[in-house]
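To begin, one chain is listed below as structure tokens, in the form predicted alone.
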Amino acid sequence: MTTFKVVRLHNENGHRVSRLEESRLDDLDPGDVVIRSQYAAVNYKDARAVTGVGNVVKRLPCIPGIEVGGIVASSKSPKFREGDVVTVQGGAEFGIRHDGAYSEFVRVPAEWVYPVSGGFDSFSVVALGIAAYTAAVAVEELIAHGVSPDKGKVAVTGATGGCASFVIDMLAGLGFHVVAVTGKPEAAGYLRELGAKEIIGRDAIAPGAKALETQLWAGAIDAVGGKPLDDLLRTMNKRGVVCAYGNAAGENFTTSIYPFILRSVQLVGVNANHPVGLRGDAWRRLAGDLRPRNLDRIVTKVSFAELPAYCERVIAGGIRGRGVLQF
């Protein structure tokens, strides 16, 4: 091994700038396991890192990317051998404070690495990844709080995003009447292919301004936060449930107490940023009854050369589904 390609984020005159560079193994952060990367996810968080938006990466210079799947190239740990198919996903360090996934070779501590098994391969484990796992946890929470297909319609906001696309696919597969909420009317065909029965615009959730509007939804899964989350709360059926995990429309929202005290609406938070080894039943179900039926429609493969422009499109809201970097 001589040199290989990486995307590295730098501080240049106070600005965060990412560059496609040639690197060597000795340039990477230390670790027990070296992985030859095959696929890496492009989450919204990763796109923010690559484009320099916000403060996602906590140490500069650093290689972004929080999910990778590949083949062990070498290992100092007895847990892994050359040729093992493995993945690194989630946690507070990888791609944040420690060189991450956007590198043809990744070097990490052995405790961050998990074998790929149970119906997955190096592509599917990344293509599903944190996005599909978050979707699965949200769907499980919705059902655990009493929402079933016979109770009524379920709204999904941010419908063309990676997580939400998986949510629509899973809910439709379980027999729910899914209403996709999106600012992209041109994506209606895509959303119907995933299983949405209806598609509405963001402003159509609650066109009025009253604290309580017409009851529309037995359940909702919110991927965006901000005003759409308030609109959902004001239009939930009595004892309706909203599961929330995103902030693309804002980290804060304003609402009243009335959905909670007059309609007994429940707002359930979904935190699913767990390493693979801690994902439990929801992750196992992704190889079974919650496995997305439309993975090929949801996933877009991108190359290293395309990655910066693709990340710009993610930030601008110009993509649908989930991006996967193919090495």
Ligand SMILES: NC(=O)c1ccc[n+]([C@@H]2O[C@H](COP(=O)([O-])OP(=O)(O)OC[C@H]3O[C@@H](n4cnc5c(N)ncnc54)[C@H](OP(=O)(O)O)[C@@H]3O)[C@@H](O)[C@H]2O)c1
Given for the second form:
Amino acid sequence: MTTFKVVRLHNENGHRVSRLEESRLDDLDPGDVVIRSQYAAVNYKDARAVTGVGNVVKRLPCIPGIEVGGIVASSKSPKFREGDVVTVQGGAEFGIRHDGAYSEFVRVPAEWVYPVSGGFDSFSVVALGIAAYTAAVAVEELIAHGVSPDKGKVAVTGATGGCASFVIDMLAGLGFHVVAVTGKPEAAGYLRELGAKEIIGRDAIAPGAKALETQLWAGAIDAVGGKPLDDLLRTMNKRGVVCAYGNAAGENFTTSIYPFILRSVQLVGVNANHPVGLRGDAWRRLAGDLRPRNLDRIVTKVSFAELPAYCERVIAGGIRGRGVLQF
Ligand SMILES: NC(=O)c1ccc[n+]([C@@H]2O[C@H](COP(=O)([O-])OP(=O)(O)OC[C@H]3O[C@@H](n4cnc5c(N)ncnc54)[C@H](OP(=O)(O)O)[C@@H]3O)[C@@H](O)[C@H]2O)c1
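What would the structure be for the form predicted in complex with the ligand, rather than the form predicted alone?
All chains and molecules follow, beginning with the one already shown.
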């Protein structure tokens, strides 16, 4: 290989700007494993990085992208050999402070690299990736806090998003009555195909503005925070459980103490940013009872050339499911 394509984020006069560029291996941050990329995920966080929104990437210039799957091209580590199918996913450095996934070749320390096994391949491991893992952890938390299909309906906000699409698929597969909450009424057919029994608009979670409204939900899995999270809390059943993992509608929310002290509602935080090596049980369940039934429906493949525009659409809330960059 002489040169290859990358998307690199720069600081230009105080503005974050990403460009499709040609690069050389020597230009990449150091590491003992070089991977020929086959697939990379497009998470909400990645879209923010590529479009220069916020400060996801902590060092500039840098190549964004936090999940890649591919083939080892060369390795100075005895742990890997040329031809191994591997993945790098998440952590505090990859695509944040160290050149990341949006590159035809990736160079990283061996300890960030994991072999792909257990019936997965480089596509499915990225297509599922952090989104399906987060969904699995959130679903496990909901169940661990006592919510079961016989207790009542479960609301899923940000329903057409990458994580939430997997949440709906998994909950429906486990027999829950899922109510998908979305800002995209035109996606109702998609959400029903994933297994949602009912679809409601973002503004229709709570019927009124009182501190406590009619009890509607035994459980909720929330991708968005902000006002929809308050609306959920005000309409949970007695002993209802909300698992919150995202901030697409806002980092802050205002609520009252009443759902907690009058209905014993529980608000459970979900942080799924675990190193791949510690993902054990939930990741094994992704190969078993939580294996998404609708992976092909959920995933949209995008090319390098389409990536910047696709990221703009993610930020504008105009996509559904999970984007996967195919090299
Ligand atoms: N806690 C963790 O470990 C963890 C792990 C992964 C992701 N996350 C977070 O989870 C969230 C979802 O991630 P993702 O990758 O699934 O993102 P995504 O694919 O972009 O989905 C987000 C969804 O939220 C909804 N949405 C967007 N803007 C909104 C707004 N202003 N108000 C209300 N809803 C809005 C949209 O769905 P509808 O149009 O259907 O409403 C959108 O599809 C993000 O905040 C991400 O940072 C957290």
